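Quick heads-up: it's one chain on its own, the form predicted on its own, in structure tokens.
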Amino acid sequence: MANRTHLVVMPGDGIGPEITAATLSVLQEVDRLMSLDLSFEEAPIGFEALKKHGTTLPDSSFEAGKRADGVILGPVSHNDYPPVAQGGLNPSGEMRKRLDLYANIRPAKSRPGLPSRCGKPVDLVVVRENTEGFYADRNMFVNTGEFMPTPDVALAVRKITRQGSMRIAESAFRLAMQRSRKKVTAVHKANVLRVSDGLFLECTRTVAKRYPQVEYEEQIMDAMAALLVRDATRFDVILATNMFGDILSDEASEISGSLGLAASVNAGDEHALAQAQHGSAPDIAGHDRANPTSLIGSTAMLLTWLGERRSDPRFTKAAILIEHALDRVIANPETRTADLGGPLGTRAFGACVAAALTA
């Protein structure tokens, strides 16, 4: 059917297949309730794809994701992959780069009944640039941004562009306009990285002038890390370059409750990809012990992106239903997973969230 919403699912490594299956059970139920007309296609990545296709990201899997209305990406064990020349591509980084998913949106929000580590409710979002910065696998057109001119010298290149800085700043300020506090904090290290972070701040200040309704402030990276620990509740939308945003989002998610609850979406102008913040946890893979909350919440963010892009309130409402269901299930100690002190496994938790959609 022409109006179907086609989602490509890439289960990944470690606990990826388990949390992906639990997530699909929730999506299928919300599809039934909201008549979203979703269709799903599985595309292999990671070690499974390496065995069958000689690469961790086959061209067929990438093309399936490119054609889809959205992608659900399970965690991958890319640190354990062979070299790129032997097929060991990082599917996460490659998808972000090839689909130009320049905005990594990572909320850190405490859940009812599960106190934050700072003792107060946290509700902030890290808006992280996703396609350049210090990330060596995506800041060069050919090869990587890390190289060794001699066996005893290792160099890394940081790339900051005007285009990249302007568009991620726009994303942050647009998001702030949708939130009640309307505040953006830009994080930098311009006292040391005067040229690259200087350009980032120049672009951010230019965008800030177009949003006089939004309160704007700047914080140096090391001070920002300390301020999050002191009182994360003072922040609303945190805007950062790639590596700084990666570090701060993990810190903020752990403060708000747990990295295992932390959702994220990678979005561009034409494509979006849902992805859990955490890794593949191979030590518990196959034991039905993983918490699928992060990936379930990430797919809710993907539905929100689809709803906004299409001006279709069904998708926005479906995302809200999933978030409320997660809140209800996590609030009850008897329906939590083991990492949160509960008795449930991955499959049972997914089933509880699916059932809670109709509560």
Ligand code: ATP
Contents of the next structure:
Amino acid sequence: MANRTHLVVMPGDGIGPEITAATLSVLQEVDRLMSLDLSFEEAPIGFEALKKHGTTLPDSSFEAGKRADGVILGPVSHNDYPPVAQGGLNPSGEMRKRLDLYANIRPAKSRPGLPSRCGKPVDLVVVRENTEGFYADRNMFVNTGEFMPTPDVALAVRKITRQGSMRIAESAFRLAMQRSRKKVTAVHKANVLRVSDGLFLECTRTVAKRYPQVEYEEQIMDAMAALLVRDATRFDVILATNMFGDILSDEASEISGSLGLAASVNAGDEHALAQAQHGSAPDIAGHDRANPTSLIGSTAMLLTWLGERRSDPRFTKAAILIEHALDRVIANPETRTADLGGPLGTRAFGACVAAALTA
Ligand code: ATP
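The block above covers the form predicted on its own; next, return the form predicted together with this ligand.
Let us now look at the entire complex, which starts with that chain.
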């Protein structure tokens, strides 16, 4: 496998197997066109793995992902899993934590011909810290950040570190430098969380000073939720701690068009994982109705990450080809999926995007 780029595909639950299959059909075609020399390996997670291996994230699947050049992770129904002691691990949280995928990059971008919910084209990116914050299931070394000192008191610890805040701020400013508007908005609640968001802002301001070409502003989380609805076009890169970033990115994707379009990549210094922003959509699973744009777009982001890391323009170009193909297919109402009012199923949509790569 010396020069090959090895990708591990974890189909997941609900619509996961359908959208990963459609994504693979696009990837195989772009591989053929751009001679990327990709190899693929499927690794089970979720209910399929629970049945076969007694856990929703078998060690063999995690190790395959760790060895790979990149991972494509389908959505998972982790809310329905049994307790951890009975094998119910959240594959998404575990992969982020164990591979130190600290940056969750979540673009919200309107597609041509598909109006955004605010009437104007939206093009912003939420850069969300991915390993600490309010996420009690992954923010501690041993056990979780949630506990009950008495049967009637439940506590959750929010963890903010200097290292975590500095590196996510760096990611946001580096990304802003690649974009035409060059603006970063740091989101916080330092008026209430004075110590923890105080530390977060101290770090974002330190990093901001290193990037004088980037406009920097701060917004309080609740005001930010309202400002996004009022006019999402005033934002470029939104820098946020874990939970605030999670909430704002769903809001931003909905405003930009639909959750079914929402791509994301989870990146660290050594590993990257493509993952749609949405969940496993059990209400439409198995009906060939899901929109795979989210995972196809996430995979394009993974190719961009690989291209930058290796300074290999083939990967960057492949990602641009996929993005243009998605734009072309979604622009035509006759080649949209049901969530966007179109007639195509998941498989047919994937085939259309693959065909549009050569257009
Ligand atoms: P989970 O429990 O896994 O989070 P959920 O249904 O609570 O699942 P989502 O999966 O995010 O949450 O789905 C929210 C809504 O958006 C559902 O009605 C779902 O059908 C729809 N949806 C999500 N993803 C897609 C998609 N790719 N294509 C079409 N509709 C989608």
